[in-house]
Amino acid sequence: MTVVDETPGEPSDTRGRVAELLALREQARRGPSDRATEAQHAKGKLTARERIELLLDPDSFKEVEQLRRHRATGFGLEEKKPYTDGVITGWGTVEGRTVFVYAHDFRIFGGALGEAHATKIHKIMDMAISAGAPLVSLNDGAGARIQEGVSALAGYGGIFQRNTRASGVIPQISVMLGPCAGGAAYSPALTDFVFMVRETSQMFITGPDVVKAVTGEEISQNGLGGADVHAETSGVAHFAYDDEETCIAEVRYLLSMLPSNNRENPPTVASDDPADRRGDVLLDLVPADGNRPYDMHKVIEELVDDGDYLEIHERWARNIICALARLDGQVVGIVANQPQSLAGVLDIEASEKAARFVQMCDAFNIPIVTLLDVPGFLPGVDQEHGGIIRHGAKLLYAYCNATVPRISLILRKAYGGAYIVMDSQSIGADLTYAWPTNEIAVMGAEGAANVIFRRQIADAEDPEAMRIRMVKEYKSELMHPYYAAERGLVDDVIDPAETREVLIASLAMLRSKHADLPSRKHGNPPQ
């Protein structure tokens, strides 16, 4: 006769020990109590399993670690010992392919960062670089466990070293969805792009008690890390929105214009918007008199698939347009000049945001079609010390280093050190276009009339008559719109109405395109 051991209390048999699994299941997905999920909606947001139904589809999220708890004392943590540890961790779909996560239950300790919540993310961090797949954050914490001391700091270290280890190998996307204080907010800032929602969430290293402390300056949570501060001020935001819903929908449909590695091409839709569709509207929407303004998302949209692109960093640095778009089903990265602002003069946030966005393109095999209309550089003392050399560097390096097929047009003027920047022939381009109303120069003919007829304009009986007839002859000997295509500068000059087909075309020819590069650790990009 067997003699079974059984605790008093405690099931006996397996249907019982399933039943008990499955009701500490049950209190784990149901978290602390209802009060701590009524708290959370009263404040506008959603809890983190919420979150996490909205990201991904419908019944496919497996969860690791549910049931993992803390094995800190002192301070009454050992009185206080949650399922999940306060973060939510495991893998599902979106739109069929595999996507990693992690999201804070800031309904546990206010989501702070702790040993064993440390090392769920770890965890959930390693198998997205081994399975090759996206990794998206959902961030809602209160910072580092201050009961735990050193060891949750350790933990944000761990973190960071893995956010550094999986860039440029697979997209990391964090979604801020409450604070992100102090070292906190560097894993958000090493990711690839990063989401706000107004109002609910801020970044900040210090915060506002802080500032008044060390400066006497007085300012709210918002107005300092808010969403658009971040998204319009300090460029740390990429997206900002109005409630998490929708922030949410527009991360799956980032996530669907992205591969899920390095070693992939983003996936490829059929589209029903004809490649050999013409584009004569854009005869008229692009003044051929380079000082008149236009709105180059407007251009865009007559490029690209049913007009559908998702513009990155749509509300800082607004000269320049970084988008991801689709052409004839394949996704391409789009850097664009805008017209409308300033002109479209490269400065030293618009070269940040240019740079960082060519380099995830090229990580991530994304092709990249440029659009010039660019007078250059902007002048001035502000630029000048606060190092635009090196930031106008910064794009450059992107774009040499940029090995993933590279199409430029020139729609209007390029001119000077901005037209090479630009992602000129000479820096690499695979193929180089350019319309009729092109002018390629090193400065407008102005400018370079004053400078090299300067003696015959200042002698003549009349200054103005001759500075005129000066730039006129400039203008036809060096700056018509064959001058660049007769020195091989461009590929081809072509009818703006042709402009979809014949990038659709080059980057079919491109697809199978490869480089090699010399044999480095890495390169020392400027800083």
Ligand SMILES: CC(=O)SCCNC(=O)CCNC(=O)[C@H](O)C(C)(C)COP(=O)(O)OP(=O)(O)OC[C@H]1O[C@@H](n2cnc3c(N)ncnc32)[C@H](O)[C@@H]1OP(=O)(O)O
The other form holds:
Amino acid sequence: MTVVDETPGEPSDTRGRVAELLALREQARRGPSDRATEAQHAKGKLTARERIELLLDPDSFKEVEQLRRHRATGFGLEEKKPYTDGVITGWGTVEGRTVFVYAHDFRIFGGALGEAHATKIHKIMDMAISAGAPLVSLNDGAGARIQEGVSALAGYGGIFQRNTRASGVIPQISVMLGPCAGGAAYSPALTDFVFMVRETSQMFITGPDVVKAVTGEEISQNGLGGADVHAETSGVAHFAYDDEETCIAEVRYLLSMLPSNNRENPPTVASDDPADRRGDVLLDLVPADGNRPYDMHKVIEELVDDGDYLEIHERWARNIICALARLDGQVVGIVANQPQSLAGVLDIEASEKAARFVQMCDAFNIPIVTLLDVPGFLPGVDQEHGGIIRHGAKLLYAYCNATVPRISLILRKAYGGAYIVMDSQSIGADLTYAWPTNEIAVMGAEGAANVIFRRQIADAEDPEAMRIRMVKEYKSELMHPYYAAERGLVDDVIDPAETREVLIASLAMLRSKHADLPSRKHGNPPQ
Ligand SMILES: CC(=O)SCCNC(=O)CCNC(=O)[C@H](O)C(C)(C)COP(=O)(O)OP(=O)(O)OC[C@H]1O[C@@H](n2cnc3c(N)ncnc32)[C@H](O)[C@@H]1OP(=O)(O)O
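Please could you give me the other form, the form predicted in complex with the named molecule, since above is the form predicted alone?
Up next: the whole complex, starting with the chain shown before.
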């Protein structure tokens, strides 16, 4: 059979019927036209099926509702009823584990979401939740299908509700691969991770034309909501890549670090990197002088298996690092201050970034290792008026609420509220370690001396000499690791070179940790 009428005919026998089915399937698989495919490729974009092939293990994709068509009328829709209705849905495997997927087909109504299209997505989301497997959306759609009016809007509502229900139950990953406007941008915002591709993907609530009409601002689509904007400025995107192939390969890498659902642990792999590998290089990597910057990435590289880690929000709020890595084959979430950026202070964005990460790790049974080198919260009118109190509280809340194994290590300094917030023992860290260079205090020695010895300094014959003496006294009295160790506020002071071994042994002990929070509907975290 070469040509099939859109209305199934009446083939005389089963073989005829099967031939007809195969022809229909082929039609659905091919999509609207070669021209539409060429137009998609000309924009530097792959088709929905090409993307699914890259995401899933070879030949593992099982499609659902391939022959679905809309029943909408008006605006010529009754004449245009393509199979799939512009979204391809189904499941397959990534490294042998089940993953559900939906992918907008931009060649059909610009990937815009109508009622049938939406209910296909609802079904696949329900299946992913029931099966307890991750959901990946490959987004390339123009938002609500304008011709279907409120039915399309209601379709989005159903997606948002399911995104929220699935939150913390199965990993949800949104991959942005085209212009995603309106409703198409909200669903990703509700998911755990957002990936974008430079030049070809954009996210905005209202596009440049509406922005210009309302505010008079002129801006391009990429300038308004491109990958770099969202990965560096707004924090909406966790990852940005130059091309779709790399982007989708990284989605596979991320999936390899996540459990299928909140009742499982992340996958373990056998590691060739010795658990007792010493890290003598750490003795020189981190300067003992608390004011000298260094790159915390190098510390992480030295500690984790084979130096491999996946950084989340790499280019947003760089003063804090959030990464997934493995220690002796077990996945861990690492939160680390970055002394090379804003001296590693906590500010509004760093607090938000780390809070979301800690919450994600806790939801998916990923132990958290916190590496502290923090001078405090960033002072300033902008920060105070921007709500650093409530944003900083998000991080505090996330840590206090986390029941996964939690280990913190103070590399150098940990001052004030920032020390408490960054998983101190007092807010529930299971084990806390310190390097011998560390200083835990309410504030740096200079600031402290100026406050508590203000009168002695002012009254002294040589105030500067007195100030220097008092700073020295304060340092030797309070600012060394043994002050905290003597009070049991750190569990041990360790040789930096043995950090990897200590972390691995501690995680092994904590693997069977079980902690329950008081029964409640849900908390009321600061927003
Ligand atoms: C709740 C909400 O979602 S509100 C948001 C509603 N959506 C929007 O406002 C977006 C409207 N669309 C657009 O701005 C643009 O189409 C963009 C930016 C998404 C894409 O632009 P381009 O890449 O230039 O593609 P283009 O505009 O040619 O659209 C491709 C096709 O999709 C169709 N299309 C685009 N958006 C929609 C839509 N929302 N509903 C139905 N069809 C649409 C176009 O008519 C076109 O169809 P055709 O191939 O038959 O001519």
